[in-house]
Amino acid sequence: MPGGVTGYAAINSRVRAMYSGLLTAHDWVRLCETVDLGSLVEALKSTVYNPYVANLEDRNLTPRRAVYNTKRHLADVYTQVIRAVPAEVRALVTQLYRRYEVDNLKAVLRGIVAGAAWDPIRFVLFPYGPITVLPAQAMVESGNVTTAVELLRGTPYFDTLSYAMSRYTSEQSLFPLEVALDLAYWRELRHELAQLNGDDRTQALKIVGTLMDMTNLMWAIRYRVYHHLSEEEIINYTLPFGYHIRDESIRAIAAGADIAQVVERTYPDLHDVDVLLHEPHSGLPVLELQLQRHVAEACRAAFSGYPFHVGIPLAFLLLNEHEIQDLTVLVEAKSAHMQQEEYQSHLLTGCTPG
């Protein structure tokens, strides 16, 4: 039988070893107590991030460079896990990782439209590594969106962008290109989920399905609250499938239903959603953070019970992503000399022990 004890024995040991390297509550308290970016980087040198920040000194230490270097750790972790998982789940884990390649592609297109040079853009991109199919530098240096898309011929992104180029040309907006990339990405991820069987499929759905729900729900809410899109547009720009968030919930939001009621039906432990929606520019990031905590709970739950399935590596990868997200907040906060009470609410992990 594919996977099972034999297929997951080695990767389980490796992932659990890496899992033990995630920052502890004590680490977070120590990092939050640092006074500036330099002392934060110094504190990271006693963690698994040391190889990635050891060469950062005053002369080359910027918030952008610090974030980029911590993300190199996540890139290495993904690469190790992809190589080690059983062959039958490798396509799913690889597709999960491609979210960062899609984000890089969107950043490259934005850079082209803004007329930016390659050097300012390169450290904004996720350090995806040599397996990327994006000719990012050549795309930026082309200086033209149409030419840049043509450079993607032969990659998984060319057809998707080609179909959306007519709208870009007529509207001179990257929005249709970015929406097309996002929808194509999640459809392919769902396709890879559907290829799994048994415990792999069940556990992957718990992890990836929860992430998919959060993403789709926040799309629908933002399209309606921020962008004031029509019902038809919201339906067209969201996913018609999910794990707990069903198509009818997305359609209800698109049709003008009470968003708080829709959210609280699926997430009954969330309260005061209507209060958050009253001030969407400050409230929606808080709502998204609460939904991310649901993803984190699903990830931590994967480490209990029967261990020989793809849920373990998937859960570890997403927990590592959350760690990087919090480190990014800390880098920006310490660079701006913010007090802890100013940034605490933006952290998934928090800075208090326990």
Given for the second form:
Amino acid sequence: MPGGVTGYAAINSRVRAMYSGLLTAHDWVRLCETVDLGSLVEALKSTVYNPYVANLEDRNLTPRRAVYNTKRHLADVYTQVIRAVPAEVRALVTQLYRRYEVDNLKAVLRGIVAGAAWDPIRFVLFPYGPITVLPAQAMVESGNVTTAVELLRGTPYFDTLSYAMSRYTSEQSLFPLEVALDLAYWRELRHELAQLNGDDRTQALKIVGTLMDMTNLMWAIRYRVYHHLSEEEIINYTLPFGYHIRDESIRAIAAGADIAQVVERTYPDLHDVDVLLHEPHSGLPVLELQLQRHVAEACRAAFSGYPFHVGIPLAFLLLNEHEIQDLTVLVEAKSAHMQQEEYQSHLLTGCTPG
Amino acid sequence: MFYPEEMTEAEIIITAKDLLAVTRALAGMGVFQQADASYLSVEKGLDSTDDWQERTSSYGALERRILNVMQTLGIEVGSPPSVDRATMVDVGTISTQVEQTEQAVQTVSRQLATELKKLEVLESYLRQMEPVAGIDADITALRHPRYLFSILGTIPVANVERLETSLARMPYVLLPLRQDNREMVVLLAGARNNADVLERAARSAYLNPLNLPEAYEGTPPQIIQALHKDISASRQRIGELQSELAKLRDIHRQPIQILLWEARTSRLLADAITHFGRLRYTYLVVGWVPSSRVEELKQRLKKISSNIIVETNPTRRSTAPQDVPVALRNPGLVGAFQLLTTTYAQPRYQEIDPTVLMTVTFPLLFGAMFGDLGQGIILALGGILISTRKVKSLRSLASLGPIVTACGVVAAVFGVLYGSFFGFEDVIQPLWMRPLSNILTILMIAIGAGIVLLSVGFVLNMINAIIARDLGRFLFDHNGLAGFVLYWSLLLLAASIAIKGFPIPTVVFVVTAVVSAVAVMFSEVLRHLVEGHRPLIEGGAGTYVVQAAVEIFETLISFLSNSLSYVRVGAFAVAHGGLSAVIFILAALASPGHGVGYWIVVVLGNLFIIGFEGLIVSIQTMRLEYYEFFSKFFSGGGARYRPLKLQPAQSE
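Same protein, the form predicted in complex with the partner chain this time rather than the form predicted on its own?
And the full complex, kicking off with our chain again.
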């Protein structure tokens, strides 16, 4: 199918129709005002989430189930968009979606190491749908990481993990496997971006590149602040490419430069980063939230201007992801009977109108 | 056809002795969609479902074990048994049989896996040694150097550049020895006092060191020779083990296929029972069945036992809960168009299934835009060809075949009306008009047709509201009665201003337009009023008024844009004629004397029009259906009908 107007007319109409299903500021106010998890789910029944939460009644309602069901909406949105986008960008959108499969794979590996049974693991996984290549249940039931990795033979993950397995064997830590998966994932996404042409490439870079920047920057900071890794390790565990962020910035962080200065130089509208980094356990999540707001801004910006490009579906998908992230926070907060002021700083959208 | 099939909620009470027979009958009929009633058991403190869950897991685990054995032996799953023979086998019995087969197969397959792994390792040693094959020196001396730190190993190609970056601030040598698509054999060397940094960098770049066993000693050619010898022995052993597996495959093929289907059927039946409600002495099965099949279901269950109680309750559309499954029954050509409806959304139980309308309007809109007798016939023939599945590369599009055929036939009819035959405007006389000669007329007719379609949309929305007993929506929705009156008031107001001597005074339409606009503007308040919902306004009155003003503005804009959107039907009819004219100009340029070149350009041009314009017109038609028409009355979001079946699950 050709790109441009002919290729994107149908998906553009569809995305714009689905866009109206995103929760509005009014919806968020209503959801935040609910008193507990039960009433939150009731309120969700008057939104696009209704088909996913309709069968949740008090007797079977748990935060885990509520979150799992809302994520099914995101899985459906991804599936619909992947099906509808022009063939030449389908690989990119599919690869973007694979982030959740990579997360599932990591969760499965952690489950195996923890010796967990399949049942408790299955609802922690993202409901990826039939296009998954992970034999998740068989992996968990195999009971050990080596056999589980063998089961991935023929999938895009096997080569990556088989390289990293020698480190797992010697270190008995999932860290090298998870890092290898992450790096391979983003390299592949970058590769798919590079396959695009013209406006598609420019627009996709704006959206996916911003997301990539955020991920890479947070990796570098975490490796240094949390894991206390050496310069050469941080460099090897981060990406040499990005959209706004230059590799020099990542290497500077690795070499021990002032992180706050590097971040504020890249994102001039972020302030007091040094204050956030002073208490990294509470500050880093806040910094990550601020960077996610940058991604959200890039997504919203994609909807203005010439509309026939891949930026629109990509932006729509990420906005849906943000919505699910906020809903997850809200579900946890409501089930813990937290007050609005306790949780609203963790929301991307917020509970106030407008 | 106009509505999803009427569903009946069925509650079946059965005794434990009939449990299996009833489950098998329900699965065998393939019409009963089960609802989860297992919570009843929990509420009453009867945890029998746990037992069934356990059995389901056991059968599932057995099924996977059997599939593993089959995969090892390369045995295909085979055909499922007939439903009548489907039964639930004892976990213990089947487990023993599976274990016996597994033991026989696994002894050989494990040996084979070990040998394959060994071969892989030997070949990897060989690959790593090949780049240094020309060195006639004892490399085992590198194992214990005094001043040099070196790592010989493989690294993913993608990591090489990053490894070099990470070592940029220290002296080192990275010597690529061999490279294929994904990995590279390298020698990383540096001063021994930098060993910790080099080692960390290599490890974090996933450089896997070559761990050549101590047994391999000497110069590279000597080591390679020893490796070749070991590889050859390993291959011979693998061949022997594979022959053993082939013998086992012949012995176990049929028995293991039977075991698989027994485990699979048992798992499906046990899983169904897991969702039954366990009462004190009986089980409760809850679900939906199409009303047309209720009697058949009852008769089937009566044959099993007279003690089975079946309570049925036809599900009224007005009061139906959200989770009523929606079964669409559209026969023949209409069934093909169902694909287009469900691509947009699954209709809800209480709303009109727009597939029939889609079947009529889609080809009509397409044909009006693509009117050409010859090209329409080609398109119709193409559709028939796709439907026959005779062309392998088009098989995946087979479900679209009837749609393409219908569009082609209607395009051909419009071709006769427009007098167009493969773009030639002088071969047949138009029965109606030539679009290129009557541009304004055809554009106006297109808008008129759009107004009719949109009006149908309004009416359908009102019918849906009546069925759902949603009086507020019926009266005040912007696509309900108020919206409908407003839309027509504005149309007639425009007509009364434009047409002199219009029989009804303008002021009448001004009044009806204002009244209906106010109703649409304050629809939320009015709906709350008729529904008895309080408070009438949620949030502040000021905010509400601003919001209402924006909404009425948006409604008016959408009326205008929706109506004008149909102008594209006429515009494409004109463009079609124009595009054909361009083809003939190009053909005349290629061959002024109308020779072979002329006809080649005409044929290629027609193919281009069929392919390119056909695609654009189909997208435009889809847009008109989805965006303008469906949005007036069709909300979708219904639950899919997924009856309990043995066969589809088997094929999944």
